[in-house]
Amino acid sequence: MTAIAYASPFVPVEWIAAHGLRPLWLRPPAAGGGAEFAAARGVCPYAGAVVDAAETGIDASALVLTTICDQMRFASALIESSGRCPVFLLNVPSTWQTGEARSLYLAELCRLGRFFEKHGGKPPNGAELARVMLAYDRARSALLSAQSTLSARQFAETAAKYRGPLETASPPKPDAPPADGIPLAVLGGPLLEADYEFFDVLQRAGGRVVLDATEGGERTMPRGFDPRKIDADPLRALADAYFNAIPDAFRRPNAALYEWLGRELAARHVRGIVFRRYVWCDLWHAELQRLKRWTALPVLDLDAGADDVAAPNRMQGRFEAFLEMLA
């Protein structure tokens, strides 16, 4: 089956699968030489790692990126210019509370569908799209229901699998987190594959992640689908669940991000926020001061560089100091 790689939660996995293609959620490995060079030039290590992955070969026929980040726009142009991998840049409007913006996102999904057809996909009928949507919706609901029985890393890795083909994503076996850890939220952008060690280091330091608000976590899961809206117009229902409901720092206005955080932080009795951002990620770095003004909770600013995955001791020391303050 032809694979399509993608690196943004605003690309609906259901839309890829409904075209008969295999979704590949791109989690680049540890940042290599290209990513380190990119960071030295003022480019986000994650964007550099995406370029590295495309240059060394992705096991996919094409790559889908979005406009929600200027650095990923640059990465898209760089990858496309190399000719190694076809790239589709999905325009996701930052201004989102207007009918025009919603219509533009829907039109972009249609344009993306035509791109899929050029790369081995078949246009889905309404019944097939509805079937795929409901299957992914059930899988995400089951994962969220089981979240309290999973460690933070297990939840994050399973969530990543559910952004791929469902037939290869088996339900996780319970691996409960320590009940006595200090409840924390982790907020920020995307993670490299090697960054998932971050959750283990945080747990060893005495923390318990009860809210994964990174780009691959529950913050960016689409809203549950309304079966009545699916029956009426499945593609519009899909667009609404993604474009209208996922809170993010790039939104203008981004009040929905704080409304979502306020609700979830209170419901889970969070005592501290680990704010994880990549060096040179202007989007999330700009959000840091607003977050500190908004919340009464302590915030740990964790600026991750290209070499941080190889320095868990540095992270653990900062976590231990933060958790000691919360104890």
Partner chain sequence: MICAGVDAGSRTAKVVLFDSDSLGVAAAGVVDQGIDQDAVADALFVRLIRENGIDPSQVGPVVGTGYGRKLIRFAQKTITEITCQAAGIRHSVPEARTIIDIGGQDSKYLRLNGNGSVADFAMNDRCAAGTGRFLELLAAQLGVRLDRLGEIAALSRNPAIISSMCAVFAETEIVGLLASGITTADIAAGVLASIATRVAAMSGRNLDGPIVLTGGVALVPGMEAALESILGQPVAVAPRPQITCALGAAILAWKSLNGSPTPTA
Given for the second form:
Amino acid sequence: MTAIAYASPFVPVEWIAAHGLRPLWLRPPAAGGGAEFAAARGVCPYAGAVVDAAETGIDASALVLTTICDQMRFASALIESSGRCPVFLLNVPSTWQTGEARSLYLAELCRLGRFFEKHGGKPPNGAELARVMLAYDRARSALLSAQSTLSARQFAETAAKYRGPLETASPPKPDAPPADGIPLAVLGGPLLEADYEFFDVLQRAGGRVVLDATEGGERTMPRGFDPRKIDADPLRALADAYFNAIPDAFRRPNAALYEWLGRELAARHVRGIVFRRYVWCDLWHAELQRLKRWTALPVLDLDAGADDVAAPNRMQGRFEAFLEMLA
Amino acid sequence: MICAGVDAGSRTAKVVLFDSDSLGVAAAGVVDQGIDQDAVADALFVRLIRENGIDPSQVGPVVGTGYGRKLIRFAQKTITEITCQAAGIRHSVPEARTIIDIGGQDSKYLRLNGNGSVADFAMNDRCAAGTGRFLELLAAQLGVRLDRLGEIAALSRNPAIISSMCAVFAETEIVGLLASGITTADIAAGVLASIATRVAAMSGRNLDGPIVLTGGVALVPGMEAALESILGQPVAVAPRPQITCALGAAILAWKSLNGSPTPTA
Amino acid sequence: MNDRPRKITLDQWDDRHAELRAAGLNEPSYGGPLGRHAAQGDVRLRKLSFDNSPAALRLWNFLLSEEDRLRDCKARGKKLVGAMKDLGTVPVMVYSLPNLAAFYPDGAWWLPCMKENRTDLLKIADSLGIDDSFCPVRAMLGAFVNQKHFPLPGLLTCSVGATCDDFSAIAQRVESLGFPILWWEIPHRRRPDGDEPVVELPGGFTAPETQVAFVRAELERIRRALADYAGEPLTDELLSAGIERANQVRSILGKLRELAYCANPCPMPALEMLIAEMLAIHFCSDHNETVAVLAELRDEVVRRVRAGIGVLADDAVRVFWVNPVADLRVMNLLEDAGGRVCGTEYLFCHALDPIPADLPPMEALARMALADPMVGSPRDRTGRIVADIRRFGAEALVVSRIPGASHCAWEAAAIGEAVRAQLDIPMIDIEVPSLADAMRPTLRTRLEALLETARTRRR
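Could I see the form predicted in complex with its partner chain next, after the form predicted alone?
Below is the entire complex, every chain and molecule, led by the chain shown above.
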């Protein structure tokens, strides 16, 4: 089955799968040499790593990126110009209030569908799309229900699997985190595969992640599809669920991110927030002090660079200090 | 009972022996760090006990802190330098609400609650700009002894602007300033202002007073003045700033002995 | 009095100003010696060198009196619109309504330079978490907070979407502090797919018709907001007249650029040309005066070209300059090193192109907005740069990076590669902070090396 790689939660996995293609949620393993060089010049290490991954070859026929940050926009151009990998740049409006913006996103999904067809995809009929949507919806609901029985890393990795083909995403075996860990939220942008280590380090230091609000986590999972909308127009239901409901820093204005966060932090009795960002990611970085003023909870700033794999003590020390503070 | 705090920092190791009867420092020492951090700290620890005539049987718990804390095998417990620094400053400057700690390789900002516990902190351990290492590099480039940097900077009438965020590029800037005929005093003042600006930016400049400066760089005359100028608030240098973190570790060791809850890591 | 064109210092300008006044120089209300601006805090002027023409004096005085003019506008009951980020579209709409004036809050990015950091703007930005890893435009955030540099506008607009993350994040911070913003979307300009209707844009770009329609709808939202704010409808007639006036500015600038960048010897320094080009995007809150200021500058350039006189040596190396500099002094530095600017791409070349006058006005504005070099792919922008380098006959290229500006980190390398591949001219990329004094020897060395390389190729 032809694989389509993608690196943004605003690309609906259901849309890829419904075209008979294998979705591949791109998680570059780690920031490589190119990313380090890029970071030194002011480029987000994650975007640099996506370029590195595309240059070295990904196991997919094409790559889909989105315009939710300028780093990925430029990354897309760089990958396209190298000719190594066909790339599709999906326009995701930053504004969300207007019917025009919603229509633009829907039109972009249609354009993406035509791109899939060029890469071997078959346009789904409404019933097929609805079936795939409901299957993913059930899988995500099951994952969210099981969240308390999973370690943070398990949750993050399973969430990543559920952004791929469902057939190969077996449910995780429960591996409950220590019940006495301090309940924490992790908020921020995307993670490299190597960065998932930080969930373990955080847990070992005494934390318990009850809300994974990183780009690959719960924050960006579309909530239950409206069955009536699915029946009437599944593609519109899909577009609405993704475009209207995912709170993110890039939205203008981005008040919905704080509204969502406020609800979830209270519901889960979170005691501290780990704010995870890449250096040179302006969109998230700019939210740090605002978050600190907005919330009464302590916030740990965890800035990640291209060289962090080589400096695990830095992260560990911060976690320990943060948890000592919360103890 | 003597309780000990060992701060295994990136540039130096510090040991404080805290007398739980007098609630004061019985002995303290600082040595340059080495490859075997445990051995360096252990040697200092043993020397302080011997030189101060302390009966080894009276030495109780030892808490290790600092970047190398996990390497201190003779410490029964490790606590991060954030918590220890807060405890140390709480002891020596009880009214402090903000701590700025500029060490050899990193800088930190801590905001304290009214009870001296940590309410918020931020760290720059990513680049040398804003650290003692940066200061050393640039002082060397200016041909100025570190302990005279503040004195020379005080003569400045028009502090130079060091704009680079990177220590390496800042060195290039200093070469440029020297070549342009800018005075050493103006460059020295610019260097201190640059560090103060970095630290202030890290803290978000939202600092409650009193503000206390600690860490090795607090020993550089003029640093507190540069911070005061940037922050627009008085900044006091902590007593014996190099050892406040180790002192905090020793105090936390004593509190653990008393059954007071102490954070563990 | 010696009227030979030359570059002079601020002190020399003040002496010259006295001489010109004595000789009967007639100045507008904002005229006067340039030294007064330095005395009022724009101390960077003391380190710059200026063109010695009365036209340049007027240009500088016009620019440096913008804060006074904005306050005066407000005092006279004119309504102010802060038009952020879009670099040339919304101001055209604003000036179509007689009781509105637009200004460019982003312009605050030059304040740390002009005031040599003797301002609290960056400290305020730091305190709000916008540190120096962001573009110097973060000074704008400080200006909103301290309210010392422009009066608060009654309406703030900001384009988002395919814009810089730096700016978008800073503008969001502005809004979160209680300054409501009317956001409008400018999507990433993409190549039309095979079967899509295509629209030609100014500057030689194309876009799918659907994208133009989308931007038109976004601008309709702006139109309604402006009409509500002004209390009168913004009709197509008013807009067409506004476009005509904007094109008047663009036409003068087009002529000015053609002459200043092509004539030999160079008739106008790079610094004055940079200031003149910037007027195209904001009109310094007075459209009519912008026309008058630029027309006088153009006439002076025409006079010099006809007389075969200029401000730089005949053999100055012709350099194409990409991106505006955060420190204005660097434009002087290039000329001191023996170069001259013979073409620019300061991120808003779309605001220098005529707005199509044969289209319905909203359609024309939408096409113009989508022609912004920053909203398309770097390939598009590079293509235009390469074409302009050829057009102006540049011998060398300088790509000036803005510290913290995320697009620069990606684009400098891409532009360099394209130029190397398509043109046989030397290039350098340099980073210019708001105050580049400490970098001056390094920058001068690099610029001199570039110019020497270009000269060697002449032989």
